[in-house]
Structure formats: C-alpha cells, structure tokens
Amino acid sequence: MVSEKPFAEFQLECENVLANALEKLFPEIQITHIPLEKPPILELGQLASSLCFELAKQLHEKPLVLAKRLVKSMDEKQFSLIEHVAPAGGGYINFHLNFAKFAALTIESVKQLDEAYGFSKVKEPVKIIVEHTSVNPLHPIHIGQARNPMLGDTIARLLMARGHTVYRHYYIDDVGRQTSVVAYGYDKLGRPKPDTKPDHFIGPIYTITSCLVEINRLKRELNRAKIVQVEDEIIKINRELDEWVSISAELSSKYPQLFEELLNKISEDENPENSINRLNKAYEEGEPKAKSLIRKVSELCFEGFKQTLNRIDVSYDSWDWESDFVLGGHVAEVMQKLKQTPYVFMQTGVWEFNAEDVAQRLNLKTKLGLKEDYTIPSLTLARSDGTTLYTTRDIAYTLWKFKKAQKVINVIGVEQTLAQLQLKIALYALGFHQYADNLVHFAYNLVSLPGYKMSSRRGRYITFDEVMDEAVKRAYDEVSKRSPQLSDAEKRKIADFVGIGAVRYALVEVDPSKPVVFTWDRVLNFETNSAPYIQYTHARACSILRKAAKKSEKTAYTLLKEKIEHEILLSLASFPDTFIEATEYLKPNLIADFANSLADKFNTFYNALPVIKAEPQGLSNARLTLVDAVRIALRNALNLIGIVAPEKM
C-alpha cells in the first residue's frame, strides 16, 4: 500500500471514528470540526482529540466521563492504523497508532514515490508569477539583499513542487534616478572596461559618484538658507553634510584614486543634480545616447549578478527591464486609466492618487487588515517634471504580469509594504478586483551589520560573493581537516557545495518576518542545525546503504519497535503535512526546520541502534529501509531549499 500522505491517512480515521462514536452516542450534537492535535509525548499516543472538554460544557458532565463513553462506544472493526483508543488526563482521547502497519506504510510510500515524496499536488494548479530579488543595478548584492533570492527562490521551488506553473521574474529598475546617478559617474570616467568582476566595478563609481553630488548639492541648498537667513533649515542642512563629508572621507581612502578621478571630473560640472535629471529624463523619453548610456552600466551589473546567482543555484525565466513599460507606452496609459477615475487629483502641481478615498468607497479596510480610523497616506503619481515614479510604474508592471499568470507574489522587503499597499488599492481603483485580491506581497525583515544599518549609499555593506567566498573558504578548511585523504578536486568541490549551502540554509531558516543582525558565525556554521549537518547525515544514510550487503527477502518492519525509530517513522510521514504547510502559508522556514529535526533523530538512531549488524536479518532489512527512506526525505528536503545533497563529503 502506498499514500501520498501516510500520517494524514491515520489522521482522517480518527477522525472518522470519533465521528462515528459521537454520532452513535449523542446524535444530537452538533460538531462541525473535530479537535486532533500531536499529543506533547509518544507514550500518550500519537494524535489526541480534546472534543470532550467542549462537549462538557453542553452536556453537564465530566469531560474524562465524557471521553471514557466515547472510547467504549468505539467500533474496533474500524481500525486500520490504530492500535488502541485510550481516554486520558483530564478528558483527552488518546489515539495509538498500529506502528507494524504504519511503518510498512509509510516506508513503502518513500520508496515507491521516491523523488516525488513529500511534494503533495494541488488539484488546481495555477500560473504564478514569483517576481524576487530585483536589486537595482548600481552595486554588487549584499548580504542585506541576499536574504531575498534565497526566499524567493524556495518559495518558487515550493510553488513548483505543489504543482503550480511558476515563472520566476526579475525586475530590474533601470528607471530610478540612482541609475542615472550611476550613469552620470560611469560617463565621467569616460566610461571605462571593468577590470574587476563588473559590478564590483560599478559599486564604487556609484557609491562616491552619489556622495559628491550629495554634497554639491548640500553646499547649494546650505547658501540659499543661508541667504534667506533659516536658522532650523541651515542647522539641519549643516548636520547632513557632515555625515556626507565623514563618508567622503572613509570612501577617499578606501578608493583613492578613484575619488580623486571623480572628484576633478564631477567639479567641472556646474550642477551635476541637473545633468543626472536630465539624464533620467532623457532616458524616458527614449533619447538613445542617453539609453545607450544606461542599459550599458546596468547591463555590466547584472553580469556580475547572474555571476553570483549563479553560484547559488538561482536563476529567472524573466528579465523585465522597468523602463521597457515606461517607453512602451505602458505607463502613460495607466496614468491616463486613473485619471479618469475619481480618485486622481492636482496637488502644488503633480497628481496625487487618493488611496483613502478608494478603500472608504469600495469598504476595502477590513479586507486589508487596516484600521477604520487610519488615513492611508496618498501616493504621488509622477515627478512635476514629467518623468514617472517608482509605484506608478509598477501598477503598468503589475498589470503585464496578470496578463501571463492568476497570481503574482512580489518579494520585496517590509519596508515597501505601504507602497505595496498602494499599488494594491490602485488595482482595486481601476476595477482589477479579482488581480488586487492575487497579489501578495511577501515581506521579509531587514538584515543589519552589529551596530548599524546597511547602507549601498553609503557603501557599508557586505557583499554575497565575500559571504560565499569566505564560506567555501571555511569549508575548504573543514574538509582538510576532516579529510585529509581526498584530492584537492575533491576537497574543492565538496568545499564548494557545503559553503554555499551553508548560506542558503541561514538566510532561510529564519522567519522572514524576524530582523537580523549579520555576523559571521551565523552564516559560518557547520554544526547542529546547519545545511552542512543535514548534508553530513544524508551522507552518512548514502555510506551504510553503500555498506549494506544486499539483503534478502524478508523484511521485518514489525520488529521496529524503539522509541527513536518510531519517532522517525512520524517525522517521515508528516514531511507531506509539512511541505503543505510551507507552500501554503509561504513559510520556507519550515522545511529548514523539518529536515534539521529529522537529521537529529537519524543521529540519534545511528548512535544508538546497529543497521547492518542488527539480528535477525529481517530487523536489519527494515533498519536498512528506514535508513534508505531518511535518505529520500531528507534529499527532497534539502532540494526544495536549493542544497545540494551529497554522497559523499
């Protein structure tokens, strides 16, 4: 016998006889869900009900009575799985599992499902677009962003593995003003050849490009204030140029050279803040220098990013350039579309999107977990000088998208979530009801350095290539020392898998709603309860079913009878239950989770049991598949958060 849902199946029959025995015994109670939860420890069974504290109260007796009559009225023929039925504590209704039955059914399953166990199908699959990472291309991705590909990343495999058609997008905002600021560096310098991996390259021109112009631009506002003489206005224009010129200072020494070059090319210019406006203008309106120009720096960007990408195992199906919506025409018609409705207005001389009004009017607060009482704030549609903004350009994108697919999940950090809640309202505001109600935005919490925010304007941050490079570094150390023996090919490759592994596994386990602060020990673990563990154990499952000679017929699963292997039995048939979860809630976390567990208990099995050597050989066997079934599951696991699992290491 063979279920895609082995612990699920025990879950549904006692259901069904609690409900048969409810019905038999009180038929007049009415109850629309049945309580069934993991009981705290083994010895009280494996799911427990407490229906009858609930049912005390309705029919004045005690709930233990209660639960007492409900287990003698039990139909025994209808037990499959269950052993035993056993009221308990205070009122419980204790479920035994039949573990000679279970075991040989939840094993086979593993078996015979093999690379699909675990994966449960939706039976209405849809096309879902998962649009992540989407790092501006003005620097190399830090550690800070990195958190976002991989969740992105496994949310998409997860999607994947439900059955879900899943487009994976990039959306590389070439619009943004910082482009331009980029752009206007990288043109300064007389548009040089990358000598370095190219967006390593463009990191500092922007950093520092971005930091002069700042501060040009500080020193013109600082002269008007002075003029009309603004106490507060001068105080304040004072404080923020001396934070630029502190960061000029750390950004000329670390960049010498390259902040002199900058520094003689950009004085030349009278008013670098109008020449980068005009760039971006420019670059809207299509004009090809300017376009030339742009695509030319963002494009040496995201070489270096498919560079580091790729390193992780991500990768798109979609590169969806922001300003192909701007020149296509796209954008212009959505202003156009919400103008036409009532909630678009003329404010000192730009248009203004009345959020508010739209979710009083179409009564869409509740719907959207706000407040009655809170005002959402009203979104500026687009610059006084014509060009577009950021969230109005993405309702040109969000619409494309919901041509290609039903649902769309934006990963994008929390503090979007306003805009994000804009974009939303403004999809309900142009009559997209049924696109509003399929957008998700999926939002992770920032990561911060010990002491301070990551900052890519202020070039303090950490890049993911160092992270990885250092982690296959430590990794490379770790295997020396473990295996000396194995070539250096081999000891590279095997550095390789488990470093990076490493990362992915901590950028994934935590809850993405949870800040973070990076330290290197974080990411650096190779200990209990990190990818390199749970990639230990795999091997460790490969090298005894290697071992093992090759067994005889007999295969006794009614002789796993301890404790630790019961426990894996149940970790086993739940990882369907797990998996559903996960997708369903979006909570990668929670496969990191279940494959570092089930690691735990396969150790813990391995110390304490013999496999190979176990009497009498049918023990042995069922040892053998239980071994070969942690092997299965924990793979799956780890394929689903993009870790390698090895054979060796």
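Positions refer to the first chain, counted from 1. Under this definition, the rigid core comprises the largest set of C-alpha atoms superposing within 1.5 Å between the forms. Quick caveat: nothing in here was measured; it's all calculated off a predicted structure. First, how it differs from the form predicted on its own.
- Remark: with the core as the superposition reference, the CA shift of E61 between the two forms reaches 2 Å or more.
- Positional change of V230 between the two forms reaches 2 Å or more at the C-alpha, relative to the superposed core.
- The two forms, fitted on the rigid core, differ between the two forms by less than 2 Å at the CA of L42.
In place of the form predicted in complex with the RNA, the structure of the form predicted on its own is requested.
No partner chains or extra molecules come along with it, only the chain itself.
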C-alpha cells in the first residue's frame, strides 16, 4: 500500500474507531469533530483524544470512566495501524501505533513516490501570482533586502508543489523621484558605460547625487528662512544640513573621483531639485527623452539584479514595468474611477482617498482584522503637480494581475503594512471585493547584522553579492579543513552550493514575523540548524547507501524497534502534513524546521546504532531502507527551499 499522507491514515483510523465506539455506546450523542493531538512523549502513544472531557459535561460522568467504557467497546477487528488503545490521565484516550505496519506503509510510500513524496496535491488548483523582490533600481540588492527573494521564491516553490499554477512576478518601480534622481546624476556624468557589475556601478551614482541635491535644496531653504528670520526653521534646517554635510564627507572619502565629478556637474545647475521634478513629471507623461534616460538607467541596474538572482537560483516569469501602467493609461483610469466614488476629496491641492470612510461604510474592520477604534489614515493619490504616488500606481497593477490569476500574493516588508491595507481597501471601494479578498500581503521582518548599521543614504550597506562571496569563501575554508583529500575543483564546487545554500536557509528558517539576526557562526554552522548541517546529513545518508552491498533478503520492518527509529518514522510520515500547513498558511520556515529536526533525529540514530553491520541481516536491510527514506525526505525538503541536496561533501 502507498499513501500520500501516512500519518493521516493513522489519524483517520483513530477517528473512525472512536466514532464507531461512540455511536455504539451513546447513539443519541452527535459529535461533529473528534479532537486528536500528539501526546508530549512517545510512550503515551502517537495520538490522544480529549473527547471524554467534553462528553462528561453532557453525560455527567467522570471523563476517565467514559474513556474506559469507550476503549472497552472498540472493535479491534477495525485495527490496522493501531496496535492498542488505552485510557490515560484524567480521561484521555491514547492510541498506540503498530510500528511494524506503520514502518512498511511509510517507508514504501516514501520510496515509491520518491521525488513526489510529501507534496500532497490540492483538489482545486488555482492560478496564483507571487510578486516578490521588486527592489528599486537604485543600488545593488543588499542583505537587508535579500530576505524577500528567498521567502518569495520558497513560497512559489511550495505552491507549485501543491499543484497550483504559479507565476513569479517582479514589479520594477521605475516611476517616482528616486529613479529620477539616479537618472539625473547618470545624465550629468554623460551616461557612461559601467566598468563594474551594473548595479554596483549605479549605486554610488544614486547615493552621491541624492546627497548633493539634498544639500543644494537645504541651502536654498536656509537662505529663505534667514530672509524671513524664522529662527526655529533656521535651527531645524541647519541640523539637517549638518547631517547631509557629514554624509557628503563620508561619500567623498569613499568615492573621491565620482564625488568630485558629480559635484562639479550638479553645481552648474541652479536648481537641481526642479530639474529632477521636471524629469519625473516628463517620464510620467511619456516624454521620449525622459523615457529613454530613465529606462536606460533602470535596465542597467536590473541587469545586475538578474546576475545576482540567477546566482542564487531565483527566476521570474515576468518583469513588470511600473511606468507601463502609467503610460498605458491604467493609472489615470483608476484615478478617474476613484474620483467617481464618494471616498476621494481634494485637500490642499492634492487628491486624498478616505480609507477610513470605506472601512466604516462597508463594515470592513472586523474582516481586515482591525480594531474598531483604529482610524485608518487617508491615502494621498496624487501630488499637486499631477504625478501619482506608489500605492496609486499599485492599484492599477493589482487590477492587471487579477486578470491573469485568481489569487495574488505580495511579498513585501512589514513596514509596508499600511500601504498594503490601503491598497486592499481601494479595491473594495472600486467594487472589486473578490480581488480584495484574494489579495494577500505576505509581510516579513527585517534583517540585521550585529554591530553594523545599514544606511542607504550614506551608501552604507552590505550587498547580497558580498554576502554570497563571503559565504562561499568561508564554506571553502571549512570544506578544505574537513576534506583535505578533495581536489581544489571539488572543494570549490562544494563550497559554492554550501555557501549559497547557507544564505538561503538562514533567510528562510526564521518565522517571517520575526527579524533575522545574520551571523556567520549561525549561518555556516555544520553542527546544527543550518543548510550545511542538513546538506551534510543528506550526504551522510547517501554515503551509507553507497557503502552498503545490495541485499536480496526481504526487509523485516518488525525489527525496527528502537525509540529513535520510531521517532524518524513519525517524522517521515508527518512530512506531507507539515508541507500542507506550510503552504496553506504561507509558513516556509516550517519546511526548514522539518528538515533540521529530521537531520537531528537521523544523526542521533547514526551515532547510536549500526546500520550496515547490524545483525541480523534483516535488521540491516530495514535500517538501510530507513536511511534511504530519510535521504528522499531531506532532498525533497531542501528542494522546496531551493537548496542543493548533495550526495557528497
């Protein structure tokens, strides 16, 4: 027999046996749900029901008495995976597995399903867009942003393995002041060709230009404040100016030649801020020169992004340009439709969207998980010069996405929670209730490096490329230390997939709602809870199987009697259930937890018990099949996270 979900087979049998006993003893009692949970220790059984505590309230009997009566009335002819049932505690009913039958079911299922094991398919697959990464084309992807593609890619892999049709999208935010700033600086330099990786070339141009333009703006504001003699304003501007001058000194020291060239060129412009605003407005209006310039800069940066993401095995089905939705009239159309609702008003020359009013009129707060006394801030849709804001453009993009899919998942940092909420409310206001219901904001927390404070405005960040380079270098040193007999080519090959895998795992294994503290001693720990540790465990399983001579004797699963063997079997059998939970609730960290836990159990097993030399031969065969099942489950789990499962390390 082969089962997609071995542990679920046991659970279903327990439910049926208990339900039949209940109907036999108390036919008048109607129970819609039979509670079953895993006991805290293996000796208490593999599932336990607290049903008798609820029954006791209705029948006015002690829970333990009811438990004994129900167990006594059970028909043992219905037992297959159940070994025996016992009343326990104050009224629990504990179900104990027949581990010989369970081992046969689980291991044979793993072996026969092989690459498909664990990946239980959904009955009604849908089309889903997962939009992730979407880093602005201003500078290289840094470690603080790298969690997004790792989580987004893993979510896409999970959903695809579940049977859904998944499209990976990258939204290129090429509209707005920031892209106009970098394009302005790039243009001042004469639009040079990159002499380094393109995104690393563009990054300093953006940072220096932004700094110099801000200093110019603040100096003009200071002069105006001095003319009208507003003392508080003068103090405030001086404080900001001092900070930016400090930043400029840091950037001048870091990029002396580039800084000097940009300083000279920008100084020729009487009002750089106005020039940038004009460029921004011209781009939104589709002016050819502006479009050519900003697209060129953005494409340069994205060429670098693609190289980075390709290195870590992240790909996309679509690269969607934000400007296409502006220039194609989609954003203007959305603006017009919003203005026709009662929720948009003009305030101090700008268009505002009253999200609170929508939530009140449509009674959305409970549905959105908001407290009734929380006031949702209004959303500014457009500036006084007519240019739109990011969330306004995102409404048009979201409507476009829902023409291609039934569900949309936006992988965006927790700091964008309000913007994503306002986006969803705007969909409700426009009458797209089904779209809003199927729009998911997958929020995740920040990445931090102890002792290092990142600052984009200072150009102070550690790029994702640098992190991967360092990870591979450290992995090479570790592999050289552990396996000095390998050739240099073999060491470098192993170091690459170990280093890259270590980074991927570190950014996925923490609950998305919690911050990641990125430290090398944790990321590249070969002893516990890391990709190298799990990869090494997989390689160890492969090594055992290579060393074992082929045996023709039938496998005797009845000989797998050790507690750690039973724990491994339970872990293997529960993988499909873990996969379903991780996918349905978008918790990719559960897959990492599973792989790490199984690796722990396997290493305990390996260190405590003989496998190839186990006696009798039937026990050796049984343990070898268990090793093979672990190998398959670890490989499948690692593949979901996008990590190589090596046969040798």
